[in-house]
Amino acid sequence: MTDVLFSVLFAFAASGAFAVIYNIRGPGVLICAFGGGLAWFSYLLSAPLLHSDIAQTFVAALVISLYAEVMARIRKCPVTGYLLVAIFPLVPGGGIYYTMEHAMEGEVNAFLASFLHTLGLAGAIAVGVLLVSSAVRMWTAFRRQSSPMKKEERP
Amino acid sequence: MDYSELLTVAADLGYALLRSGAEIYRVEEAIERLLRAYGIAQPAPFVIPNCIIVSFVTPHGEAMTQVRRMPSHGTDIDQLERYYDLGRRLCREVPPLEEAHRQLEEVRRQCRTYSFPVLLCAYFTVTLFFALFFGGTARDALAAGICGLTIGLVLTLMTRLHANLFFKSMLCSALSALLACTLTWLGLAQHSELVIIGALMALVPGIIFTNAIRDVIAGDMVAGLTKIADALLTGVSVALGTGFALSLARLFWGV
């Protein structure tokens, strides 16, 4: 539990140092990080469940995308910053190395499994943002079409 | 109406958005807003990652085109965020075009940065909690903390003298690596991979990817694929440079 606890923690931390690196100013910076734990936790929340880290990161993507899109809508500015910086936890640093590693000691096999592992993470990641970002744009179309006077702005 | 100045002001405002990192369809779609607020029956505005085209015709019936090249760029978020206010802001109040260029310049001047330090300050507690994040402990933490302040003080420099993308990222990784082989080896650190890892994190290309993503989705193909393409490079790249210095610590200390 305070494993889960610190991981977490770490996550917020690293998440909202992100924000400072990609010049996100004000309260941005600490929904930033609020982002980067809630992804992390997402993952390791879904974890009894799914039992697969690719399956997870597709979960915790999911979860951070209408976290995004929810928060550019409250603040009233484009989504991007959010995604971009909260979905770091995420992303498989520790894959690219591993696999660079397999590769240099000549190990065909564990390099191969270990850069198609790598690849399945960022495909999670992008399916899981895919989805969420193509649901949205769906239902602003739809409610545009609906209200032809009231002209809505994607943010 | 000015339809030349409203051009540059459109075509300024196109390039701000895209220069701080904004997704095509973000681009297109407040130059196209700007021009039909100004009367403009059908704006063609063209986006690709490098370069704006801004085309319409004058209600006199003239054809107006302005082209912008766009040099290599960041991520500057504060930056979106201003410009993309601004761009809403002009749709809805439709100012004389002097008041929107002054509008545009006053945005420039308001727009700040982080200062150098910070920034450093920045970088030392990415790394620094990423290592905890992979499982490092405190020491590591300490040492993938040093590597950051190494890779932000190597990017900036480089960043100065104009270095490409994958170089940058290539020789910021292979320094870090070293650097946290020689820790290592110094006892500062305990687990070298942890601490790479750690360190990587600044580097690696999660930023360009999920904007790719954000492309493709939108339908902006061109610009999808150049990013992802992007992501590919810049990945093999902080593999290449952290796998170079892997071999050489080896060979040196057999860490």
Given for the second form:
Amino acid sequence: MTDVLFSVLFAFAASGAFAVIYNIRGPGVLICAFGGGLAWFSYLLSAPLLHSDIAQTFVAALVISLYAEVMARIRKCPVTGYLLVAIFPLVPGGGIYYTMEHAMEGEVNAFLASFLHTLGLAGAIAVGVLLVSSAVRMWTAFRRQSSPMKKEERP
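Coords for the form predicted alone, given the form predicted in complex with its partner chain:
Just the single chain follows, nothing else.
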């Protein structure tokens, strides 16, 4: 349990540092840092259920995308800032490094295996963000369309 707590704490701290680098100020730094910790916590929490790091990454991307959408609505800020900073713990940087290392050493089989795995992780992040973003846009459009306002009153 302490391993999970420490890794979530480190994800929190790293995301907070990236929030400062991306010029996010005030309480936004803590909100983004909490998002990074939440992303890593949901990744670790889904491990016993899914047994696949690609599926774990997908679940964590869904959770963090939903969190970013909610925080953006509450604070009336763009979703991008919250999402980019909170996704950092999920980015497969090590996979990219090892893929390039295998490519430079001419290890074709290891390169292909590493490349496809890294591509799967990146794709899981992208699809998770896309699903939540699309669902929120559809819900917002449906809510606007079903509102009793006349078309002339809409902004």
